[in-house]
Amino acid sequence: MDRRRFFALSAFAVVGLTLAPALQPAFGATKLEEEVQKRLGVQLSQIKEVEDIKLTAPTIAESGANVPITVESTIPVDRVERLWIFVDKNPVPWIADVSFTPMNGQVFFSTRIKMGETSNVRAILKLKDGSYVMATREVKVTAGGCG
């Protein structure tokens, strides 16, 4: 292999490796979008954010291995069917799936989750009319807890 050909192939490889991650969203859905489609049967872009859901989580979590979150809603529990919690950048974005009945009294769920890195946490409610609503909150993680 001559020197010109080596430099041409090297330049082509560098450009390809540089552009490949930037082109990924244009060609395929992210893990979160795939997981939401698989679990809920709707696309993430079809779910609207509302202020009726209160997602409480720390702004900065020192350890991603133990992040406390709480989901509350002012929507009456008899109008809510299920709750899903997702973390955008976890290796498996799906965290929890909770069903509600009128015997719960209110929409309230509190737990601790693992997060691999700084990411958005999403709480998605399915209402009994078939629509979906969500709340999102960013949590900055200083030390990841997924590995």
The other form holds:
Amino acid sequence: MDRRRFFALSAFAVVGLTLAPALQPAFGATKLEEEVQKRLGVQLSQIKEVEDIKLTAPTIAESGANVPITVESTIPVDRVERLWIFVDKNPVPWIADVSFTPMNGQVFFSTRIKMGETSNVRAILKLKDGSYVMATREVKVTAGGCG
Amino acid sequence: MAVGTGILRVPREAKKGEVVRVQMVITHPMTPPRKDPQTGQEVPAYSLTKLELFFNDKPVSTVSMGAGVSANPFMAFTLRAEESGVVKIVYEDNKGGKWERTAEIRVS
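Okay, that was the form predicted on its own. Show me the form predicted in complex with the partner chain next.
Full assembly next; the chain just shown is listed first.
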């Protein structure tokens, strides 16, 4: 191999290596989409975001091991059946799900979760009429909490 | 503290129809399944799986959870107090542990 061909080839290899990771997400569904499909039975893209769910979470988490989140909604509790909480980039995106009854008085749930890296937190509500609504918030994590 | 110890907190008194907050903290490691870095052996998960909230033995809320919930989980709910009664929380983990805590609310 002469000098000229060697340079041409190595340039080609470098371009290839840089592009490869960027291309990857195009294959199949992401882990989050699979998990939502499995647990809820609907596509994530079909769930619309609404204003009347309030998802409270810190903008920047001090530690990914302990991120406080609160879900509140002005939707009357007798119209709500269930709540799911997901974190997009966790190894297991599903965190918890909560069922509600009219005895709760209002839609409210608060807990602390683990986050591996900076990503979106989602709260998805299933209403009694079978529709799904969602609220999303991004939380920045500087120190991961999943190991 | 021993695994499974829980503290349940509710207001002692409430007005009829008031929406009160029920808060709970449980001592539990909540570890996900993982490979031990030294030995390479699989370590199974150890976490709470289910938590149920009852008021006067009527089911109110059920939480299913995985290891994505922080160690020593904190949970808060709301409850509409229509009558005096006992708030009971029953929780279990994936290794067969099962515990319960109760607290009383007096409604005037």
